[in-house]
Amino acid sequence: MLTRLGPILAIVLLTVPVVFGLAGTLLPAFGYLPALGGTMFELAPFRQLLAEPAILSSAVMSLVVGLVTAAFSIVSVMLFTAAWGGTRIFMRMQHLISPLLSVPHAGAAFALAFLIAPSGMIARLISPELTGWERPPDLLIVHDPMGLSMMTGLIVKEIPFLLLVTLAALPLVKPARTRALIASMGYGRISGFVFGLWPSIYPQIRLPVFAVIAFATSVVDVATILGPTTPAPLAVRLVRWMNDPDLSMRFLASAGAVLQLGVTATAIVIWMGLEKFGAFLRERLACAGRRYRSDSALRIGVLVVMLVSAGAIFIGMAALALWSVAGLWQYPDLLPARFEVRNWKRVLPNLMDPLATTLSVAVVSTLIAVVIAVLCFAREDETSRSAGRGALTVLYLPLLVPQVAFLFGLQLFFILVGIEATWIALVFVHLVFVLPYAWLSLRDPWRAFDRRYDQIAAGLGQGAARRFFLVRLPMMTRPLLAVAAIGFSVSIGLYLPTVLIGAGRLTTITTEAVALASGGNRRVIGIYAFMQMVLPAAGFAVATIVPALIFRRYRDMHV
């Protein structure tokens, strides 16, 4: 009976907030919000939006960032999998890049900013010997007007995500056997993969690619840290209007949210056109009969791209850690003159409240998400029916719709029912984003469970409930904790849902870190950003250590 609630709860949690949120955005966008005096439908908010200076530039910037980020990330993952799949280097890179998945977007953006800024680690490493710079050069690298640093910050975070979903799809196409068959026909390693395997892999990762486009076109935290400011990307301007003390700006913000929805939809439509062009181009090249055996340069090139993308985050994280304990650190010194904990002592009292909110919301939302995901899969076992494409679309719904497009309306709905800026509302909205990741992460381990253990327990007279709690769940401890760690890291990194639903009264480590971005105090930023990255890492450490301790006396449960 309880398992029947799993799918129902999942569908309600993933669809109702999006539907209500979109409705709550659309109505004010057309002038209807009685609480603020809007009692009739009109187009005045859109006229006001079009009169905003450089609004078209902001929209185009968001569109370009979404497309470039998705294109560069997916092409890098495709070429890297093609060039090095099945090799020892591929395994090592997989282990190197996987931990980056737990790094929040804002944390990765700070790491990159501390690396590439005119006074960052790269400039200090080569100065003054190679550059002659005795002081930071007057270069606009972070917040550059073309958004290059912002796109780079998004790319280094999306590559691990897309690589992970590609790895999950690989076993279904039997890559080793197909690769050997194609190689016997004389094709190069990359061309054989692109012509023979990629057409079967891409449809399985298409929804995650769309999710990347939707996120990149509407991202706020990375755009605030790395993006251009004159004008800022569309989503950043929307958040400013929504938080304006003048409540009439809500109409303008809602109209802007509709424009953001259109920008994301346009990006996805353009991407679908690019998919068709790519398929056409691949067919023409394949039919031309060329084997493209000489691909060594491309293989090395894509390996360098993956190493640089991972190395940028790791070195940037090290820079954050250094700044958090740095005393005097003059340019162009590579290391601080001294280390001290005075910064931590000064910041810790202010850190405790956001830390408590971060941990409590992340733990509770993750726990609920894991329970719902387990109930869904338990119900799947009972009915012997797997979730189809429609269910997957529902799961990706909060990730495919731009956050700003429905969180504005959801915020208004929470105000109407009187739960805005409450801990329960914050847990609820975090749950909307954690649940899809929990379900997707648990799917493969749950379905791979050997049913013969269940059959043996049933043969010993154990009922369904005892088999579930005494056999299935204990043996699933390791993947369940891994899923919990992923959900925990997703919650830690959520910025916009916390800013809008928390309304400034509930803050987390992430919102505080992003708020400090414009302050310029690197030591304080380093502490908050370092904490933001340490928390997910602690979650994964728990997920690794606890099963090792529990199963230390069971050799067959070791990995």
Contents of the next structure:
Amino acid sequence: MLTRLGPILAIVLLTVPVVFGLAGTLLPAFGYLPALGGTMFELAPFRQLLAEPAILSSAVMSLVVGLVTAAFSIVSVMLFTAAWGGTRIFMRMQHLISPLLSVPHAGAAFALAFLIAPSGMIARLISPELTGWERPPDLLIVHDPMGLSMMTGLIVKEIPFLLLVTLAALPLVKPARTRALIASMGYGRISGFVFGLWPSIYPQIRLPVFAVIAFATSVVDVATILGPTTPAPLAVRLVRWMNDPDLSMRFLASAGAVLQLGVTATAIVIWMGLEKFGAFLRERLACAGRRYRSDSALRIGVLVVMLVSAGAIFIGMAALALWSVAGLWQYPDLLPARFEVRNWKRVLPNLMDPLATTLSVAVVSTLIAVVIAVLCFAREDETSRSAGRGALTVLYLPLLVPQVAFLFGLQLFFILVGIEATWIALVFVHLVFVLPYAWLSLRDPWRAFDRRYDQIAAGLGQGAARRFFLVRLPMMTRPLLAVAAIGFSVSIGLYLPTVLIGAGRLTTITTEAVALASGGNRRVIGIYAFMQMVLPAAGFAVATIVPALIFRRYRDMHV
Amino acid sequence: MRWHVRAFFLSASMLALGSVVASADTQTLNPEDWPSVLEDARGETVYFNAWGGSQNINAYIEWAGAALKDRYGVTLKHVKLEDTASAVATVVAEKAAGRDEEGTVDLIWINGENFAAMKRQGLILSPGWAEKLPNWAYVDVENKPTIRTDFTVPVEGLESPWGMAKLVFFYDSERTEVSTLPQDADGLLAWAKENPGRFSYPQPPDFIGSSFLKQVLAETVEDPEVLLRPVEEDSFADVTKPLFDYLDALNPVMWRSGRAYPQNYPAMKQLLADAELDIIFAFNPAEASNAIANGELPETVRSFTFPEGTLSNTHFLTIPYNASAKAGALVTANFLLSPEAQARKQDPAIWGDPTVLAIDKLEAEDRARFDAIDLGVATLRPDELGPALDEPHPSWLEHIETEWKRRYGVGN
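Switch from the form predicted on its own to the form predicted in complex with its partner chain and print that structure.
All chains and molecules follow, beginning with the one already shown.
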């Protein structure tokens, strides 16, 4: 049966690249890489790594960024869901999740950088009238040594992600009823939620939280745009070593990737400790019997956090769009002196190649991912066995292992096989990251499908294939397209896999944007970041409009 | 399961190979038989590895690509690099992997230590081909010694000159009085102390940032002669002590107190436009005029240079020994050396990069192209650029960058 292939393909696709990639990273880290003359196992690469200046501060920076990002994001999401769940504001916020999620990390980081720089939009808005800054102040905000801007850049992107997974977990705990019950016992909104509902929600979103930690400890693009530079976080330095003309640096880079693996693992272990501590704290507070009824300050506070984090992306994006058509635009002018389309005219010819790669890779990898995901769920229907915890961990594997740690090895492997920098290799590596998102976002709509339609069709004498293609798939058009839009936006946002596997020959809008970031040309960055934002938005628009057109004569299929 | 994976990779790699083999041409190339080179080149795709951080340069390369396609049937693909070293790394990796043909890099924008490294490791198409290009006849070898000696390393026809560079400084005359401008490196330090937070340099190993270090080194070193020879480990600390004393004094009065640096020249240019920096510098005398023309800098920006001299060099194009499209790369190098391409490049409205050609060797019609260029308000005339300081031997930069990173690149 064809459907049997689904789970097999998924498992192979998700585990093999990670396992081979890790092996390809581990061997050179211990000195073994015959192509470069390393034929013996030794610890020299690690000694070299430890001799690198300030390597420990880079590692500690990565660790702290990962933990702070995850902690701040998850606490905000928890408090926001607690304080506002079931209200109209909460519903409004839900509609913002998709657009916020679809903005690639690099785009959001640019948006933030344009906002908070000493000569950025915020400073222009209040200067010189309120601040007296006739000239931008000499403040180290972007690239600050503590990594605060970098953490902010990550947090504004991780909050929508964690909110999404929390929303998916929410219905299972029947929030309205529980909330009413707890309220009747006199608890405040927030304390009631944290004591009564959160303990059963958190286990379901634990893997996504780990994925956030893994991502934040090893991110490269956001760190390049917002992170400290003296020294840079670990992952940024690794990628630099990987590209060093001196090939022996690959041993050092691989050793560094092993350190990165350790940093991420340590962060997750520390997080598990924090989980225990949090649970302990919650128990103590709950057992103390206090109801914490006056929580309005906290409620307003967390709402402000959510609005600011969403607003930062949108306003920053607007500023970016403005820069893309700006002529001379000097501090402290709030608007450019002139508007020009010249920037676009100049950039457009350069944009075509990356755009073609971006679109073709995104479309093909998304298509394959959606097909595999559908096969997996069809298999589930046939066997009536749903994927267990083990399968979930496999799905999260590429998201839990730091990208640098296995992409190095995978790149090496591709070079040995002779398919580095080919379109096929790029689609393959994108698929590794698109598939988990496709699977996860298709899971709930697929399982929510009313099986009685299937039974009626069977009762009318339709075979399995006809039922599948004539009933199931058409009725699932809307969720399938939504899943495709998510996969599409994931592919567009992928930076490191594209840089390492595309090897500079295959570039996408995202890799071009980050490469240009160092150049600081805001007009050009504005154009690329704008494209980064428009493409996923177009994907979501198609996913909304097409079903509306198809179903315009079927009233029961309207939403 | 393993077998499936292997089969998948095999079939995938076969597909990839199939697309490569079609463009194979490894027969001997003779640049002196130019018509046959042109014939070979037709239909080839040249992967041009060049720094991609500046939009006007990217647009110029785009223009060259269109012209090459049109006239010679050569497709030019600009591989935008952040650092030229990564193109060298690719060639090194390919040599290590035994890929002596069908390499992925066809043409590199290069000079200095990257050229020295490639030449030393035999990674360049040889024997020397640059002086056999038809347009070599116009090159100004007499008055521009750096065309045949790249950072003290003899070129020997292994790279074709593309443009000239000279370190010049820019300021906004609206904010800064001409009379207060520094006249040399020491003056710059004094100026920075009086104007804390208004000067910086791109973070080495950025090319422009490293050039600033070399400028200070050339000015502060006791005996300039030692810089023309490779570094000697024993004397390195002594020779560079004045440089690092200077940087130690400069660091605390720099932009962001030296805790962060602009990543490269365009970033520094944006900071001048934002009024965060007051003095910036570039390796291209026409940069400011170009930026004014593009609306990136205000029209009040002007140039100045040090009367005692600033660093000067030439930048080149070279072809790796294992390039896939050698003929196409030769045709590209020759086209970029043509009076037409060089004149367009020198126009500040396009790029503003000074030509490597001798104007008096050109035909009247080509001379007119250069005469027609408006250098712009912010560009110094060639006779105002001041004397040229020699680039030190490439080994100095390597050592200085390592020491710089140890001292300033890792925070405190």
